[in-house]
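The data below hold one chain only, encoded as structure tokens and taken in the form predicted alone.
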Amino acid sequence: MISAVKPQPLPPEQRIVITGIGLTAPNGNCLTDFREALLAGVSGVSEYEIRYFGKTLAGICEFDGRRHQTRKDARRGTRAGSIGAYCANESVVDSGVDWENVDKDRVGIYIGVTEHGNVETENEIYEISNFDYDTKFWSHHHNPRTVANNPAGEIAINMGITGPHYTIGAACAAGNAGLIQGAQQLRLGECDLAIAGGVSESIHTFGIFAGFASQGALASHDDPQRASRPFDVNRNGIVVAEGGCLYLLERLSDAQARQAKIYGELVGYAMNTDATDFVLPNPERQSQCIRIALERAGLVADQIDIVSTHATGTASGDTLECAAIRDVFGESENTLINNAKSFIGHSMGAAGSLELAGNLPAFEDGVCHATINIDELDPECALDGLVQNQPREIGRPADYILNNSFGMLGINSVCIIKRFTG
């Protein structure tokens, strides 16, 4: 193993750790259930039908929305807001922080999204179509539902948080981008607690299904649970999914002061841009993003135990990401590679944060969950260390997890989480 050049150690007040996780996925509504489903090979993809587009497949979440939100608030708000409120509250509960005595002025909310407002706009156009498109029947909730800061703002109102809140529009790199933004704001002293990650309500808009279908990029399969199949030679597109995963982030000094459980430490991250195409990824820029994150963490590729891939199940996207991974990890003998979209579909703005969460328990159990639904591996996607169909034992607790998350218009994000050892 080649030794990395270590950066200067950061003081505890600049080290950022994860102390709480709240999530909903198509196959689990908390980290324990989500992880169990990943290790057991349980898919969350099912049949779905949506207005105008008709029958299709989707990853659908079934969480208890009334646990943290009233029916009235759910009706006046958005599905993304409901997912966000659920995940944010669950992350706080999970963290064990004394929420009643937290200064809410010092809590920041940083929510990654792919898109927002399409669901509500489509619904409202449909509603006024029943009244000959008379706009006097247009919902007075339209503007607060569709402003870009909505999901973060709904969380703020729901939880009484009076610190900064905003959403980060970063396409399908948004889950990582939310995490990165939260860490940066903590380091700048803009907040003392950060609720950060990503959410998605994508399955509730017919436009996203129609858009992917027009690109020839929407997955189909006789068995819904086998439809999402990254790296398989017969993959035929994306399964659209909803979901969310929000983390409670703290400075290490604050987490240690209250003796918090620490899931992991964010030790490296990077974001860059392809600047080459609206949709087609650029593997050179993707591998550059990975290398920047490794350099910032003071690591070399061989030290990464698990790479969580972005791979969506499209022919070109998977192949190009594999080229980027091969460029960085081609000589690594210790790195395992997996994919969570094969279980849940593509949860868009939530994808990066959800996929990272599914791997974090490897810091304790030393197991890398598989990529399922690989019947015949595409030779162009052959990677040393790719974990296919069955979980693989690492033989020890994982030390480092690298999480890829890339998006349309060429936005790339990478996060590296370290097992906390003190």
The other form holds:
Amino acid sequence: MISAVKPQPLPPEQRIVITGIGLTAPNGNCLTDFREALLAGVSGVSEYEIRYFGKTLAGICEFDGRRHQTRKDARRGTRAGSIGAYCANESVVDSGVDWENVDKDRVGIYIGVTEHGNVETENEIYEISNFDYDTKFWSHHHNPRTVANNPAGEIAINMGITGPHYTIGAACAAGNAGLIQGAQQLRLGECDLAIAGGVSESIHTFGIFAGFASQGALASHDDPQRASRPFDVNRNGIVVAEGGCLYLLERLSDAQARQAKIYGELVGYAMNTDATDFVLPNPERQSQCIRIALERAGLVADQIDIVSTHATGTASGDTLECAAIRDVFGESENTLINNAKSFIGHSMGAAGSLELAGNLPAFEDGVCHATINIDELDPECALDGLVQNQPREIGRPADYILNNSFGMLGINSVCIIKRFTG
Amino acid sequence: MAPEEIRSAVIEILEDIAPDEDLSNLDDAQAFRDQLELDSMDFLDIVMELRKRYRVQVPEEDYNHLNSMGSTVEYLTPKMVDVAV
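Next block: the form predicted in complex with the partner chain, after the form predicted alone:
In what comes next, the whole complex appears, and the chain from above leads the way.
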């Protein structure tokens, strides 16, 4: 049994708050637009085609890459690097921090990724296939593009950040894992500002689509916008999406000293491992992970206003997560449950941080966005509090949001964000 | 290819690897690095693109010939004399 520690009450220099958000999602390129799309039921899934695999569906981002990156750097780097550079810059701008005078030695970059390097390796193999697989035609850019720290390193180069930078490989729990890593490094005093979250370029590798298809886990639907349908009885798999969401994190003492806008405070988190299967989740460990996060936050389940689920639209994954949620929140009367993948698909390494971000405005507007595309609810997913198809008013600003993010090889992560009240 | 055609071919390569640069006033007598933001990886790109597009091999000991547009065209002219436009 992992022992839980209860960090509160913490001194201000150990309390970690979100002061900036930069994101790109298939249905919005800033928090305002993303939130509006989630409340309006706007899907970001569209038709997509990728070499070898052919026609499929995906969540595609259309952010203004030129806003923060030259065309040359975009060409030299990776899609994950470009998404990262966009989100990191946007989070800093959003935070209002005096970036010019920030000591860049004291900024850390912690980027969650599901995978990295598949896109670039596939591209090079395709390229040399035009030259009879002669490796003399293999690009010198391949290694810097595929080193595991690439997306974080591209952000560092782009922004002149000289503190620590690395990625956190954590399958589809990576968005939460990046956020957690950033908070931990701030608490350790390793940096004064942390750019943390997750990114994904996975729609540009045919292998992800082919792999899910071979697994029987790739969604299909005549209407792309109806394809991602967690909890629906006719769900048939995952819609792969690209995206990114990076937070600017600070110690509360620093944020208050500069009178920063505070989106919320990370009051609890947990990561644990199923240790049972490569692919199939283990609800016992998922519920354990949720409970550890609650205990660390000093909360009981019913205090959580919104649970942002991980559910991806697979038959077993959704059912098992629902079992875990039912185990923890079965007696909760005030907890609402939603899912952002029903709008944008599964943004892999970005999913945890992106899906959390879509819920944070509930601290102000008191609305829980829906899970769309539930035409017929799977009885096994019939959770009390599941917000179906239309957003629901909480009746007051939300106080606590709990964000699930799970991944292959049984990696589980949970973050709890509290509305900042001082 | 004639020297002027080789120059156009190199310009096309530069347009791809340095898309933010204005190449319209490139001085053939001056070093690329004095006029453009090119680093060692960019020069490797030039070498790679010559290999891919025209099957021209530039051995490492000859990289200094790619210093300016003038020296590049002069170096490539005998190598690309049989390359079709």
